[in-house]
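As a starting point, one isolated chain is supplied in structure tokens, in the form predicted on its own.
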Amino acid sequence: MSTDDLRRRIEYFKDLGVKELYRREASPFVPEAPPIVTETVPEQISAALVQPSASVTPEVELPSLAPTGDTLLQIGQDIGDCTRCALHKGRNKIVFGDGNPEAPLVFVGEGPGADEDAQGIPFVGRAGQLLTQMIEGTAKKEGIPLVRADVYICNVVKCRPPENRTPEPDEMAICGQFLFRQLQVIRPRAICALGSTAAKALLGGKDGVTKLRGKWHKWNDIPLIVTYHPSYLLRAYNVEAKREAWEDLKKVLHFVYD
């Protein structure tokens, strides 16, 4: 394993609230040793993993980022009746996704509102509306036979958040791993992150859309392209910020259609 593929993997448990990294030396005649807990920090995680002392070469052993065979519907499954942060508290149902689970492209928002929490499916409500819109309009008027449900659209929350706040950093983490995992198996061509709530969930870091989008970033060795959500866009006085969209949404079109 490359020291670049230790480091996401050290920052993907990072994010999912793991804090202890277990350590067993090369010799399987030797005991285990017992569990070092290591600083959340991941550039000091990574240098004590990949550069052991001298005397000692350490075998560090983590699990597969996702279970082997993995499908979105072993991931339904696993979710089941999540109950595993506050969210569940007050959904009415768990939005887990909607399209083609082969799709080359697919779209990330933030999380569930009222008309997606009542009918268990992502954007449907007025964002939904404008987002379908965006997208068969811009292929449309781009020579691409596409439509919305040639995509796959999923959230980084998959509960409404309460008055459609935010979701918290743990809320985030605890439901980040089945989008991960989302991700994984379908292995689009190219991710569409909707807002700075998925941009950061899925590039990590603090910057907002405005200085992420126009360019190209990766998830995972996926191509990901990060725009303005289709909410904010509703907002009568965000012209320039529609056309930005639409010039984002004609650049991932063409690059995983054409």
The other form holds:
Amino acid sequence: MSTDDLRRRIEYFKDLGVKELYRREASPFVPEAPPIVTETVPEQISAALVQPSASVTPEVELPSLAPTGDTLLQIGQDIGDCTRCALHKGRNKIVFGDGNPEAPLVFVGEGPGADEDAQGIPFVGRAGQLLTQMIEGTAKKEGIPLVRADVYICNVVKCRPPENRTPEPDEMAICGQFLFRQLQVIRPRAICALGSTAAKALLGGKDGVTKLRGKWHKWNDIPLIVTYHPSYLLRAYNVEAKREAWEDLKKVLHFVYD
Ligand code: SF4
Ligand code: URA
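Having gone through the form predicted on its own, I am curious about the other one (the form predicted in complex with ligand URA); can you provide its structure?
Everything in the complex follows now, all chains and molecules, and the chain you saw is the first one.
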């Protein structure tokens, strides 16, 4: 990378609200392994995975995926030492979620990467640190007192796909039920879907971020914004995407915290 490229890249991160470029460090947080439970998921729950999206009005009310009195703890216990999809084979740690269990805003990513798989915490690697800095940087610029710990962050699939490949539809459908339950329990004021995989899991359909971003959608009556995945912002030097991601974040932060 030339000095000019480097300078532009640093400017780019600065615009996103990133104040420091970091080196990776071991996390002090080592979550306990989830307890092992052997129960399997009832078939009707797997069958009811596709939730109504804003554009689809089901003729029949779909059953709630969340058992009454569901809790994040219960969901974690139900996941247990999960082997329900092929992703269990390559994982080190199940990455359940992180942050405020009563957060008014939930960010949903795709699936754990190498750092997340090692630590058991979502969005702690390069993309994660960018996400954290984007959230905190944008909030600060907008005069909203907010740190990462105030929101909740999780993924569509809880185990790292090999080589960080995109999760397969069956993996998203199986693990998605846990995501849906997490969202039902937290019932945030808004959801921010990061990238196409999260958008597909939550809205159904085939549209990608370019088509979906910039307007409000709904997941089970909860307002939802789609924006670029931070990995995409790290990879592509794309001024427009950066500006748009910033707009999306501003929009969702003001909606939730004003
Ligand atoms: Fe279970 Fe989800 Fe991991 Fe698949 S990705 S093994 S469904 S926890
Ligand atoms: N990318 C994701 O989608 N999720 C993570 O937790 C980390 C990187």
